[in-house]
Structure formats: structure tokens, C-alpha cells
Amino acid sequence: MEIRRLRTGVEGIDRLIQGGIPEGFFVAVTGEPGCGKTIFSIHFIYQGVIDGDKSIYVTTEESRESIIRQASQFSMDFEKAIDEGKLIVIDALMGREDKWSLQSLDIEALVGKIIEAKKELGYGRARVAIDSISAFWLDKPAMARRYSYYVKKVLSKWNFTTIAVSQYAISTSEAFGWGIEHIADGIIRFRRAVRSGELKRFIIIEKMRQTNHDRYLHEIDVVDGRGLTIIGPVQRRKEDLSLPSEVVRKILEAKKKAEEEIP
């Protein structure tokens, strides 16, 4: 049985996952701030515009205008796509009164707004990037798995392929939740490290169901006018890019707490 795949917009990443993300998947894109997750999300959505998919971008940590500017920096014209009715950017940060803004970080309101946007864009295959979904459980991390499952279950019925960014920070790791990874069909993990005084970024495909995916860590770069590019596989020890022990401890505590609180 042939698996239909959606191109991510980053050719090097598509090669790591046999040509793209399987249609209908819910994929977690995880990592610290500054690793390239938002740029990857922009690539994914703009490729949808090119491929004729109904494309929706949800931004919770930047304004709609900021996302449009970032896209233009990498030669992706979000503004034109919006004007032509090929793309909707839902702003969940600024709290405006316009049609494509969310007034609060409520998970049911988010899903309702995404479905409303799909109806506006019309019938057909759809893709959505939620950047980041972690914002919806900042004050209740134990709900991460339940909320993620709800989003996945509802959007799959509307023929969406979803990438959901899961943000975390070293100082506040518990607040961001880790339940999304338990229900995701795929996990694309971004990493960063400083080597010889220079910031390096990396990506690894930790999971992609129905896919014989690459299992190596790859160095990536962000290039003006182009966006994300794959430099190539790297040979590093696990401890070179592992989280500090204190953060690992907090993660384990948060996961245990979540399991205790959710029936």
C-alpha cells in the first residue's frame, strides 16, 4: 500500500524521512529556543501553499506580522499567499479582535479556530503548524498528553497533517510538558550546542511511523534567503548533546506527576 507523504519544504529533511511526512500524521517538533523549530514550521506551511494544500499557521509566541516577516527573510511570501486565500495565520499571542486571532490560550478554542480556517480555505488536503502547542498548558503541564491527544483526534478527522512545536527551556522545563511525544506519530528533535565558541544546530528524526527514517544526528544551518539547510551527519557522543542532569531530573519528575494526575 502506497503511503502518501507531504514534503516539508526542506529537501534535506525530506530525504531523511523517505520523501516527507505521511499524510494525516501528528508530528512533534521539539527542542530548546533558537534551534530552528519556527523556521522549519514556516518551511512546512509554505510548501503546503506550493503543493496546493489548505495551509494554516498558528503562532502563540510571536505576532502574525513577525511570522510573515520571518518567512519573507527566507524568500517565502506569506503575505501573498494570505491575499490569494491559500494560507491563514492564526494569531494566538496579541489578543486582537480580528477573525483570525484567539483571545485566550484555550485548547478547544484553538481547534475550533483551525477548523473554521479550514472551512474558509475550502475542501482538500490540509496541513497545520502549531507553534507552539506548549503554550496551551503553561499553567497546567500535567494536561499536556490529554490536550495533545484531543488536538490529534479532532484534526485527523478533518484530513489535517499536523506539526506541533513543543517548546522547552533549561530553566523552566517542567512548565512545558512532555505528553505530546507520547501520542505523536513522529518526533523531529532539534538540538543546539556551542562548539569552539560558535553556535551549532542539529536535528535528528527520533520517530516516524511507517517510515524507514534516518537515525543519525545531522548538523543544520539557517541561511538568509533560503532557510534551513542540512549540512550533513555528524559523529558525536550522546553526552555532547544531552540535557544537563538537573533538567533530566525535572523532566522525569514532571512525567511522574502527569501520570499521577491524569486518570
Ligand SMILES: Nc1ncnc2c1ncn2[C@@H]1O[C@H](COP(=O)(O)OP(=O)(O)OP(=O)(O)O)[C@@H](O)[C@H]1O
Second form
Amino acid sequence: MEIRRLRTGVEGIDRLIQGGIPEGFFVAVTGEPGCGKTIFSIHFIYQGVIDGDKSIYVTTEESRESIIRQASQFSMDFEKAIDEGKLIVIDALMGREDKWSLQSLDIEALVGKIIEAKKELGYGRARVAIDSISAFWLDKPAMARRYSYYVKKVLSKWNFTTIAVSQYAISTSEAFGWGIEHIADGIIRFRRAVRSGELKRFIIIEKMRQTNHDRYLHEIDVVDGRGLTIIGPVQRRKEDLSLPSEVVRKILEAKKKAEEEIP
Ligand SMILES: Nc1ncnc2c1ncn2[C@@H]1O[C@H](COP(=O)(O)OP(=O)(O)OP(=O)(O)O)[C@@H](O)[C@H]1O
Ligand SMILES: [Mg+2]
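What's the form predicted in complex with this ligand like, now that we've got the form predicted on its own?
First the chain shown before, then all remaining chains and molecules of the complex.
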């Protein structure tokens, strides 16, 4: 059986997952602040607009305007797509009274609003980015698994392919896991590190069911005017493998001493 895949809007990422995210999947996108989760979500949704999918973006951390502005910096015209009835941005931050705002971070209200938006956009394949889903269980992390299961179940019935941005806090990762890792059909993890004084960003596909996905960490970049790009797989550096000579000397010395002490 052939699997239909949805392009993510970042060609280099599609290549890591055999062409895209399998239709109907519920994929977690995770990682530290500022490492590209929102920008990736914007690409995913804009690709939906291009490919004729009913496309919905839910924003909890930034306003609708902020998302539109960020997209425009990478040459993606969200405003036009909204005007043409191809895209709806649900704002869950500002608590406004307009039709496409959420007044509170309630998981049932979220699902209801997404379905309402799908009805407005019309019949056909749909995709949604929820940025972030963890905002809906901030004050009750133990509910993460139940809530995400509920969202996955309902949205799959409505023909959605979903990416759900999920931050993981120490409190949740230690006590409960960050909640959606087992329920998710895929996990795309963004990472960041400062190397030689420079901020670097990376991506790794940790899981993608039914997919022979790439298993290497890849360096990525955010380029003004273009957005996310893949630089290439991270080479294992010599420094990562070998210890400083002084450390090696001390280890050998300790070993020798220990051997001498054996009666
Ligand atoms: N126009 C631009 N040109 C180049 N880099 C940009 C541009 N706009 C944003 N960035 C980079 O992207 C980063 C933001 O990425 P993004 O919003 O995707 O992070 P995030 O993973 O969603 O973080 P958070 O969890 O805090 O929401 C900025 O910190 C900046 O480094
Ligand atoms: Mg973000």
C-alpha cells in the first residue's frame, strides 16, 4: 500500500523522511526556545496552502499578527492566503472576540474551533499546526497524554495531518514525560548549541512511523527571506571522540595504581 505524504515546506527535511509526513499523522515537534519550531510550523502550513490543503495555524505563544509578520520575512504571504479562503490562523493568545480567536486555553474549545475552521475552508485534505499544544496543559502537566490522545483521535477523523509543537519542561519530563511522545506518530526534535561562540541549530528525526527515516543530526539555519534550510549532517568531530591528553594520562595513572593495589 502506498503511503501518501505531505511535503513539509522544507525540502531538506522532506528528504529525511522519505518525502514528507504520512497523511493523517499526528507529529510532535519539540525543542528548546528559539530553535525553529514556529518557523517550521509556518513552512508546513504554507506548503499546505500551495498544495491545496485546507490549512489551519493555531498560535498560543504569539499573536496572529506576529505569525503573519514572521511568515512574510520568509516570503510567505499568509495575509493573501487568508483573504483567498485557503488559510485560517486561530489566535489563542490575545483573547479577542473575533470568530477565529480562542478566549481560553481549553482543549475541547481548541478542537471545536479547528473543526469549525475546517468546515469554513471546505471539504478535502487538511493540515493543522498547533503551536503550541503544551500551552493547553501548562497548569496540569499530568493531563498531557490524555489531552493529546483526544486531539489526535478527533482530528484524524476529520482528515487532518497535524503537527503539534510541544515544549518539555523539567517538571513534565521528569515526572510524566513531556506527554505526547508515545501518542505521536512522529517526533521531530530541534536542538541548539553554542559552538566556538556561535549559536548553531540542529534537527533530528527521532521517530516517524512507517518511514525509513534518516537517523543523523543535521545542522540547520534560519535565513532571512527564505526561512529554514538544512546545512547538512553533523560530522562527528575528533574532539567529540577523544579526551584531552591530560585526562587520558590521569585515567591511565589511576588504572595503574588500582592494579598495583590488588593483592
Ligand atoms: N528574518 C529572520 N532572519 C533570520 N533569522 C530569523 C528571522 N526571524 C527569526 N529568525 C530566527 O529564528 C528564531 C526564532 O525561531 P522560532 O520562532 O521558530 O523558535 P521556536 O523554536 O518556536 O521558539 P519558542 O519555543 O520560544 O517559541 C529567532 O530567535 C531568530 O534567531
Ligand atoms: Mg515558537
